[in-house]
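Shown next as structure tokens: one chain only, the form predicted in complex with the partner chain.
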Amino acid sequence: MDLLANLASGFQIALRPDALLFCFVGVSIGTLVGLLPGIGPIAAISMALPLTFYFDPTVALIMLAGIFYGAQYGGSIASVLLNIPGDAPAAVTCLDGYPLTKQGRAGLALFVSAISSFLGGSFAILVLMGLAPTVAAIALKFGPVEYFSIMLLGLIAGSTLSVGSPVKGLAMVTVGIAIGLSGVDVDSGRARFTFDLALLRDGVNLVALATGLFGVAEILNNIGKNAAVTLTAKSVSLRSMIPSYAEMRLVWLPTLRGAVIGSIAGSLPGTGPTIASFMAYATEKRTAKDPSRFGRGAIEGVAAPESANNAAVQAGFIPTLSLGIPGDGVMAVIMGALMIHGIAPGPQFIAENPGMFWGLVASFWIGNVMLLILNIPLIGVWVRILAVPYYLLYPSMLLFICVGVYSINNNMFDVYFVLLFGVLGYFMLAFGYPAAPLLLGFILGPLMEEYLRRALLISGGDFTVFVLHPISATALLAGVAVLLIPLRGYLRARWLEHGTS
């Protein structure tokens, strides 16, 4: 079988010991910063870029991979034991797994949740395999006409779907956009918004841009706010954590509507892990034949979302690596990184780089099963790292952001720019302006001018190629439906206020 052809191909390279090394630590620093508040997935990423750029591309791309999905593993490590979620997708975690601690339940609650981490994975890894080669088949055939609406599609949902503001969210893609357009302009040779700075010809520095919104940013906002860490669980023992039959087959349920909610969450434009750990959740209170036990120490309610954002995490390589599109922030660093490391992604990415794809998918079997160990007999390690107080940790993260951004260029504008974008991204954190819809608007803001030059320029001007294309016209639709979602709430609202007063 081709498929299974491919798989083992994937495994001579994945199993090769640098590639088997560097998932290691890619999921080792990804269960770090998941299990660490105030830092994510994204600064971690843009954090080891630099150091990759002394790699061969599929295994700097396992490794950056590896802190993505790891990260999610260790996120829920922390909303378990401390009720504080290390990342945003963990945060559903905290309600039923928090009281399972405080039941001295920690360690059915930590094996549950890596347990179905791990299925919810496994899971999306099978959609990705049979999916992604399909998806970048018929997207062959598209045009930079329906590109470009595809492309305007995951913008549209990636900045309102998301948490917050649905118009702050537009706003900061296109503010993300804008900042992409400095540099030199490939089509007329024409350096734009460099303000003569040689550094600007290349364009702003997509690890400064990354590390300053989503490092520095954090770190400002959270210096001074970190009280001290109270452990309930001091220990997890192995025996504590494996749960008996009768609680196994509650879970197996539950697990698998997460990793079907979780994969189309993340195969779909705009909804990530956290989107689909939400989903799941409400699903299954929905369905529970007693909702009151919710909030209280379900377990179920520690499986369904663990499942779902892990199972998100991999199905969000389907439309990076099959269309070029990514659908969140942290997919968009590491489209980014490919692009820095000379490879386009896109419908031609697995038929140009079979070795690279297939590499990658073994690696996330591989890695899930190192996460597997390293979260249920090494769990006692973690539990101690939560206890490394913050007075120590930020100055060492703020230090590695500024060597690895200025080992880039050997240059210390670049230290400047991370500065500069952190106080930015501080404010924006303040106001309620998210920062990942810039990060998008950055990545793809280049490509979207490509395609909407080169399709003017075939249809000789005409705008109306844009929805006279079927795909391109349904691509359109649907963003004006999701623009349209949040306006429908907004206006209830207004009209209920004014049937009130």
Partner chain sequence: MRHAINRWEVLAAAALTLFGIFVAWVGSGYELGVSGRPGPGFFPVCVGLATAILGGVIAWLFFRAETPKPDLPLRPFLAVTAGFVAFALITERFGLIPGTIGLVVLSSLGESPLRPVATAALAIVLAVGAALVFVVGLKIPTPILRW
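Hand over the structure of the form predicted alone; the form predicted in complex with the partner chain is what we had up.
Just this one chain is shown here; partners and other molecules are left out.
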């Protein structure tokens, strides 16, 4: 009964006019940025951060979350129609979505994508409702030792399990920690990593870092590319979207399996929607009676990854809100936004902010219904937006970024920082260095330092305390295992290479 009462109070908050308005704004922006290749949710959330400073914190969180899960819906549209993924999780949808378009079944692929996304997200919301309060209650028994080790595990997992080189990911985590530690040390009152610049005494601005690394960097990376594409499906009728009974029978089990995989993956630090969608697709291909259908227009190859990536996004709020440990770069930005509003995610978050938590959960249901309306009847509008040349979009995006960042402190130094990190992010993209681990290090680095100091203060400087506490020791062992997984793959590849030469 408590669960129903909490959910009812959440709907009272989520159905307020301002919450409904900005939930709609969030999912609409999310669909748009998911639709346009090369932007992605993390860049869009970074750009929208300055706006949220003038909002109620609950409304701000609802809008930012809407951008995140809305982008998963939008990313599938470009994947199906153009074979161009709007963001990384949508790349798997291209494998069977675009072949369906070439067969004249684009409407079916888009409908299944939207419905699977809705069902996957709905399943993960139920998991969030049941699991987040339980995890928070358990986490209340954690001390500084456990928090340090779990955050260390989150950083290792976030850098080594993500797409790309694990070594480069770890290097970016280290850079992020170094940037996050700049400013005045709270304990000693001495400035560090400031290069004698008074403006750095307060540290690096999170919004400037995120908008530069993800917003400006993506814009620089896409300038000069021919983003004007020729649509292969200029019109998609509502009639062509309705699946047959046989097609629905093919879809419901993959959708359920994708929801389970996505919910598990989203709950673990370092995985997120990209890995969840790949895992769901691989599972369907492995369990299929005829695996040769995949890659040629199998409808299950659209349903499973779309269900998984949306479930992973919703479930990603479990470790972020209940433990204060973001699972990926997007959740790190959302966690940073909460901290800017003076709200600390962690075990006390649900107890101290029940209205915000349950209002967010209720807004997920509302936002997913809004996305069904946006993605099925209004598909023609999104198809037309795909034809807008990129060179008409990026000047307004750059202007929006600069004005938004300047408005935070009315300081041009923050704008210069955005441009600096934008150039840095551009070169990181060029040389294959992931930006998300850097952001994770920036957010978690100062928190880890604080918990490390507390743990050593309590233990009298004895480092063995980290292996004497069972939870801490388990987290450290898991971190070592996660480090060894990519090393094992690297050594095996080298052995095979030498064996064939």
